[in-house]
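Just one chain is shown here, as structure tokens, and it is the form predicted alone.
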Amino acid sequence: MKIKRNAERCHGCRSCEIMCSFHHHGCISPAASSISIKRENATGRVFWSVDATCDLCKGEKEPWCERFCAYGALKVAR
């Protein structure tokens, strides 16, 4: 399984990045997240990546990045 992002729905709000860091380390720290979000302000383009530390929120009902995405841009490909 892996996380897929719908680029049309993603606004680069970074809530997935923050919730990921909270899942892994119990703190809000984008540097500690498995997800990296970069937004190009001039064009509005959002660049998104997930590194190998992603465990799809093992032990949780669903990945927190998907659960807390206000725009419904993330889905776990099952």
Given for the second form:
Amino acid sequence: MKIKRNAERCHGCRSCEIMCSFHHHGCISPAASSISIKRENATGRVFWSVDATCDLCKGEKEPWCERFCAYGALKVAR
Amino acid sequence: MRADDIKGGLAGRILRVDLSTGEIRSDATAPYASQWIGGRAINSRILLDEMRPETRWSDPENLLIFGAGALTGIAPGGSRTSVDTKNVFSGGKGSANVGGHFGPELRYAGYDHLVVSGRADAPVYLWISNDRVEIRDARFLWGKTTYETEALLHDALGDDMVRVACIGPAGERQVLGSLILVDRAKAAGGSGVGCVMGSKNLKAVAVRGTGRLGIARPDAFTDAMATAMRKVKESPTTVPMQEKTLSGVAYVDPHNPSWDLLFVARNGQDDYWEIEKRKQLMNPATGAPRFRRKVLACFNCPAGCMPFSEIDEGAYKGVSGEGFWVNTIMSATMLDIADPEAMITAWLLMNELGLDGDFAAGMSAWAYECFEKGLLTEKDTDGLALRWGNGDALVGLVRKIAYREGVGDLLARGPVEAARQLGGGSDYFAINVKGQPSIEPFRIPKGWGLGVATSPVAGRHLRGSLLGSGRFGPRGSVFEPQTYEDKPGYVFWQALTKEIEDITGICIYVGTWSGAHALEVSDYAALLNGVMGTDVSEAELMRLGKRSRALEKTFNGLHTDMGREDDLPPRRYREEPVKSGPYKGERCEPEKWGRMLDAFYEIQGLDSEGRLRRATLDALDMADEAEKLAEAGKLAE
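Output the structure of the form predicted together with the partner chain; the preceding block shows the form predicted alone.
Complete assembly follows, chain above in first position.
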């Protein structure tokens, strides 16, 4: 299982980054997130990546990146 | 609240940089936050405490303060940064507010606020990377556009995740209405904040932060986040806005009621813009929405409102960028321009060259009317035919203003000085509020006009302005936009919620004003308490809003001689009625408007001249401010 992003839906807001860091560390820090969102301001393109520290929010009902994404852009691919 | 009551949420430091001496130091945020929470209120406190009234905007002693909100980088819609300084137009409080990703990054770097003083001998930029803060040579950036500046800084610093706030050629030349651009798209536009930055020889602030913001009560925070997200999701306007942006939802329908309420035509000659022109500008098949490629969001914003446009045919083929907004439409109607490609191009060019959109559109509309009346000719404009509706001419004129070329140098001086120099009665239609050009409607939506006219930061529509048509106003309330009687109460409520939004850093489009229109002051209290570990109530936040507004009123009292006259609508809107459309005949009737203003002053605890009363300040625990005003003879005893 892993998190998948629908690039069409993603608005590049990075709520997934911060809620991921909150799950892992109990604080807000994009640098400490499993997810990295990069926005290319000149083209409007938004890139994302997930590193090996993602545990799909073990202990939670659903991954917090998915739960707090307002755009329905993130889903666990089972 | 005591400083040690705050258990989370703060980055912790206020960074201070003196460009004259090169000194860099920092103070703790907590003593300020315990009194003022964050954002604009702390900026206002510092300005009031540390700047003398004699200081002019162009003096090195003027301060330029960037203040992220207390929930910036944390809460839904928490992207905002307040930029405060002396207003280049009014000489009073200057303030602009900007979203994007800059404020959150500043906080992750460890700083809630950045206070810039002094003036560098040569162009510099500020590089902030966590604990490392440097004033660096910016000669390689001087003369560059905002777009080029971001790219060059990414190259120079070897990191394209660096967030950049910068000025363009307009700010370098101290065009009065210059902006500070963030993320190549988001503008801190009003009050001439970019002009002040230019006067300090500060081209850019580049920031990268990898630190952490603590959460005092994790469970309460999670609950508050879940509630906020649910409210946003349940709002009927959220999904359409996410897909099409607000202007793409509201204005593709030429019969949407807001079209009749909100738009000023031809520099205020009318407040009705013809249906055919609305269709040409905004229809989905060939209008501005046709060029929308994507919708983007600011940091942690669940609403998402900003279009990225790309023109793929015609004279402006190849133009692309983020930013086409309701103010773009307001600018279009002021100039009678229905050409979507020209309007997108002009708007993006303002961002690229560092010109505030309202300023550029307002000054251009004045120039177009001067052209109509023969006060300016093609000889004066180097061949630009400034005829109503000519979008190509606007693109040319924007460039001239930004670089102060030819007639652009006149327009760069702002409405008061430009009209004084040109003469010919042009001051009558140099539409401004406290010296700042205004593209706002006054004659039809009285509450909107009241908010603009009385804004402590010289006009603009984010200090209480509302319509009452179901958008822009307290949720659930219904009122007639064009009546006077009930407006003071609504406008004061909206002005106070905006204070709290600028203190927390939460965007008004997620909050109480428009857009998703989902979060309320009770939500801000819940989020603050979860994050900071405090126990503030909704009522306490509303009181803080009053105190924050009183700081700005105090600043204006000490730094200017502005009074009741300066809180009136522009003269044209008092004298000339609307000429056509469903609200034909409406104007700001002086007697009725005066009574509305009296009531508005009364609600705020001001006297009939708009001065703060001692009892008002005492009730807000602001006796020191009362004393200062009394010494200056500016307090109503």
